[in-house]
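What follows is a single chain, given as structure tokens, in the form predicted alone.
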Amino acid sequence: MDIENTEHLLDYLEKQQGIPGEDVTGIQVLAGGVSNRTVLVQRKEGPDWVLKQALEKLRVADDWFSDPERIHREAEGMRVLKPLTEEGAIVQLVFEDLRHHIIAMEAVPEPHVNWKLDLLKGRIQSSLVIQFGSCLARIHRNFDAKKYPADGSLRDQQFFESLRVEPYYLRSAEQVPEVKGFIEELVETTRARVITVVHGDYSPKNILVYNEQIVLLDHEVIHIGDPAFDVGFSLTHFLSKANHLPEHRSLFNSAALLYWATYESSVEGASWASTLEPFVVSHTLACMLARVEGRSPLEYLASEAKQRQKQWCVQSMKRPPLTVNALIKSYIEYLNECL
């Protein structure tokens, strides 16, 4: 079963979950992704779906597998996140199939714009950045993890482990061995730290902008762990944007500042809020490492830039910044002297 051959689809969708035909109107795969199959299934009567199947082989450059079974943790975590967040952030879970390893949510409605091609156009509003700031707070601060069954899925960090642990960090470690220690140390004390619901994927990618208000997607490393994370693995984009395009390299930063600041500010009386910060910073420097030599680099950054993030991570990671203020500012200080 292929979800993006049209005439298995058709087919899938009469016989297994009731659609006739001559209710699809169109069909259109979705780029993007790299784990999954996506699919644009447009109806006549009713909101359009967006249908994913899991991959058990990535597509990327290495081998990187990760078991199809994940696709049901992104249905659990649409169900966790949804009374977390503001109405319209996550969107409607439609049906689950277990045995071919597929879900189908509402489509965000037309016209809506990626968050990340918009960014990478330079095109920076202060309001999202805030939305994104404030979403990742109310899902963090608003989870309670005593109250989440003891054996509920969140509570298994097997995709967190291969999607993110080994593919980001030890994979790093491998390319650079002069920062293994930091980053086995960082592994250890995260798996340590179970605290909230984490997304693991929290990034400009997985965000739609409707209507002027961010719509949150691809949930499948979510899991219970350490919220850290998530602030590294965000903020990295906007740092890695500062390197990417140095014309806009003060809107990045100013938007960094900003996201960071929502965020702290926004958590501030949660009983973990108060040791965050240090593991945000040895995150973020993972994270921004992982995303030049990992093996999902961001496809936009040219060799050079690579180069750069690589070194000002690695004398970043010998004495890192104490706080994620002093950690943006080193790193933009480190671009602009290497123009």
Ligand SMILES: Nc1ncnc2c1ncn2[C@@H]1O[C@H](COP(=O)(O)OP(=O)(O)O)[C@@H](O)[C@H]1O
Second form
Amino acid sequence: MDIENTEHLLDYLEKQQGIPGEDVTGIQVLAGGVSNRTVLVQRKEGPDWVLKQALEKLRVADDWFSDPERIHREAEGMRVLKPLTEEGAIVQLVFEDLRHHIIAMEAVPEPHVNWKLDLLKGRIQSSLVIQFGSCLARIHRNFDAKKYPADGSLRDQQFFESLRVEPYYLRSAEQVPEVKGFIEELVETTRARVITVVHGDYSPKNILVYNEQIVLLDHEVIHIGDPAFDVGFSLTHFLSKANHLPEHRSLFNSAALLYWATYESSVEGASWASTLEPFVVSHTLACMLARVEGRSPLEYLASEAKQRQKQWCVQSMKRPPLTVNALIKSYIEYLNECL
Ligand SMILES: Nc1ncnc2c1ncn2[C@@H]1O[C@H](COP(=O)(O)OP(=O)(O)O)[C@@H](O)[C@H]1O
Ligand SMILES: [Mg+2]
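Return the form predicted in complex with the named molecule of this protein as a structure block, the form predicted alone having already been given.
After this comes the whole thing, all chains and molecules, with the earlier chain placed first.
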């Protein structure tokens, strides 16, 4: 069963989900995902749907496998995140098929844009940067790990391990032995920081902008763990784009500062917030290196830009900046000196 095959899909929708063929007005394979098949199903009755089916082998150059069970983690993510976030930030789950590892959710209506594409064109709206920061803060702050069921799937970190720790962090440590100590220590610390819900893929690529509002997608790496990971992972996107697009560098600099300021002020008061910053610095450094040396390098960075980023990460890991603002400043100054 392959949802990208129209015949299979129509048959599946009719026989397994009771959706007659005449209700389906269009089927469109959606591009962009690396770890799933994603298909838009346009319907006559009611809102359009997006179906997602997990792939066992991810669509990256490197051999990289992951258990298709993770699609059910995504469904759990949607259920958990919806009440934590603003209306409209998380789409409605429609069904979850445990046997075929398929989920269906409501489609974000057109017209919408993928935020990453806008950012890469140098279109950086402060209002969206603020939403991106406050949405993450809400997720981290509003979740109560104590109230989450003891046997709930978010307590399991296997997908964080197999999709982030190994391919991003441990792989980078293998590639750059100089920083093995830094990364291994961070991995150990992170494993022990079981604090709140962590999205695990908090990236502009997984944000659609509809009606000036962000919609967050793609929750298969969600788990209870270290919130600093999400902040470092997401900051990496602003900083790597500052590297890639010198003409928009100062905008990405401002966006990174605004993003962190928004997040920091919105989590203030949470029991874990006052000690978070050094971990954010470490995860930012590790993710910035991982996106040039790990198994999932940023596709838009040219090899010179990758080299630049790597060099700065390696230097900075020897004496990490003390604050996130100092890290941002240091990287931007370094980039400006390079060019
Ligand atoms: N609910 C949705 N509404 C509209 N488009 C969607 C929806 N879900 C996914 N997409 C589109 O499909 C792409 C891939 O989906 P995503 O959930 O990010 O899958 P992957 O895990 O493969 O990255 C998204 O970038 C987006 O363009
Ligand atoms: Mg995605």
